[in-house]
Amino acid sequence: MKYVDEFREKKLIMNLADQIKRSATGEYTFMEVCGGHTAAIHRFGIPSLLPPGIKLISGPGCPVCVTAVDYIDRLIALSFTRGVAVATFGDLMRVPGTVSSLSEARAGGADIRVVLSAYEALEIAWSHHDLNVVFPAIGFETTAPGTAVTVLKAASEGTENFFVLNAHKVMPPAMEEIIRGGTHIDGFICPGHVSVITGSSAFEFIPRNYSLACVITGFEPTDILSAILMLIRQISDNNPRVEIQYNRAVTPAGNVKAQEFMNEVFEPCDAEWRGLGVINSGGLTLREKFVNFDAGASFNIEVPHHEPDPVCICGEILRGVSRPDECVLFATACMPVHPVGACMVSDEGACNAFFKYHVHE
């Protein structure tokens, strides 16, 4: 508790807020691309501590939110396949597919189980040899190493009834797509957990190629405020670069061992991101030597492609061009208890955080 308190000390928070107000000489737009940051910014009321000229917008930092509708439809189809059990993270259960969700599919008799890790899904496969267990592998560089280690373990044990339906994505190409797509930003609050794995070096191309400020930060109020101050100072000095505020967890090189596991099991691929479309090298796919663990290749599951609901603006929110409260569905038809869009499902989704902390406004 003492460790947390030192990052939430009121005097330090107000001092940082005062420094920001004195340092801000114009208007600034900063995008956070980590769902954990989105939730923390609203939970701690960070915008209320900033001068009017500083605007914080959310990007595609929630792995559940950027997972395509077709992927959810394929999971649901797999869950109704005879002899198949889907073992999934809990926050994927209520993500809307075209006509239903995994939660609704389970209520309809599908074998869907909630697990806390890929390894737990593998253990289910070991315990039920007559069952094909499919793990929905979603998430960024933070969760990909866990999937990779689990696949390696399954391979070493000769497991034949464990599969992954892979949708792992990598963050740097998505950030570049945001820039190229024309969303106006002056700097990035770079993802904290992703950077623990990738290291700060993964984002060096942003200031080098696009002259945008970057700061990798933690998740406490003083972390986020410090990052904003650092971004303002980079802009004032006309010296955009990648700085590490979150130095208690992030290094330039990152977690080399985790990177080795990922590189052994996965290779880059083009990937569909909800709201951003197909991003070149925006995802990871299993290497050929591990294709026998690929649920997509092992099960003949075809689902029709459906265009997203035109009323839901989840895609625009993920690109940072709209706010949640600009959606006509927000806090009416779409709420956490019955989400219409993926951004309302996860605690890290922009709509969910905005509903939880700003709906009274």
Contents of the next structure:
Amino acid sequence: MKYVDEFREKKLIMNLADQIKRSATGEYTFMEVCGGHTAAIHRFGIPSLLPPGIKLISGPGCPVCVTAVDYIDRLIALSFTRGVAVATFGDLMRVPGTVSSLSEARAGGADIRVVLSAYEALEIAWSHHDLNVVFPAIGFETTAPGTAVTVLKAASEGTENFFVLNAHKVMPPAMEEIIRGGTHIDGFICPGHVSVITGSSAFEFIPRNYSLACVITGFEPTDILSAILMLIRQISDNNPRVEIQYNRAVTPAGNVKAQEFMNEVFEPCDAEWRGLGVINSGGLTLREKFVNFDAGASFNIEVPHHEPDPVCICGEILRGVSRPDECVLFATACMPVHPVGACMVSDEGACNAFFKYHVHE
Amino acid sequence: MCLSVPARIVSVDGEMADVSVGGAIFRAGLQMVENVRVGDYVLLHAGFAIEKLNEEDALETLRLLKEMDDAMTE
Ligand code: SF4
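Could I have the structure of this protein in the form predicted together with its partner chain, to go alongside the form predicted on its own above?
Everything in the complex follows now, all chains and molecules, and the chain you saw is the first one.
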């Protein structure tokens, strides 16, 4: 069992596609809210296997894409601060801020390093006592526990030169915001790896309060197609609920240990999501006890507020009301090599996935 | 970066492990998972093992898919 190829067998894929065609009796709009699903759906050509009545739309599932422009501007200001090094995930490097991106700032002399984990950023702090190392903590429930473990490690080692610029977000309140905003959705393909941490229980309010179908699924083609089939069946049985298709990784209660780390270090806060505005309890903030590790509190980095480029419709795309090819800049001024909006930057962004798998076909 | 991939544990050293993703070796923090051993598969996300993959459930998922397939081709 390698957990990959087995779930990509062509015969099983074609059979699922066939079952979906037989079961689909009307029009359906399903939203995926995980950037990994967006990337997988386009990569495996899932839409081409579906009958025309089934529409898949992307939600705000790409952590880079929902990060506010001001956050990028603050990071860039930090990176030019004397004695500060920013140690970031590579995905953030090309996100356009108001004036430049981190990668342009690096070309201009700022100390910016790419790391694969928060822990690696902490290790840079350990080996460079003369540097104040700042880790930009972005991502959802999947990523936040790793930041929490790292902050706890820094605290237990008495590290004084490690900081996080925190912008962690949590997914369920954003899904509720989208439902309430009026985007037409018949069911959710729930985020697979967020659910590994939160468990399926975090989404129970969706069928309960809004009567919408929910399936938590994995990232292989048979996973995604199975989820679509399960959603259609929930709808035709008029029995909306949260089903776990991805049971090799997800349980109803989730990863309790990871939740404990997260709760020890963070507490819920209101947070700004690009495209959605400020969402009640839509983010996480460091608890008072860990304020020494908060880059926002430790360095003076106020930047003027800027709105994103008004022509870029990332905001509408993140709410599922527009498709990437409806943006006038799509594949003209805005491309993966020179992105205008955040949705074009990372592999998980809807514009990026759409560009890579549709424009060159 | 929200991507998580199945990774096989190749060696364990306290709270850290070396894991293999299709032959490429990465480091993974084991703080969030319990009782992992060399040979186990975990989900690797941003430098941490966020869950141990459950082989029994994976096999069950595949068995159901195959059953559905057989029923269709009969
Ligand atoms: S194509 Fe570019 S400019 Fe248009 S919405 Fe997407 S990221 Fe924004």
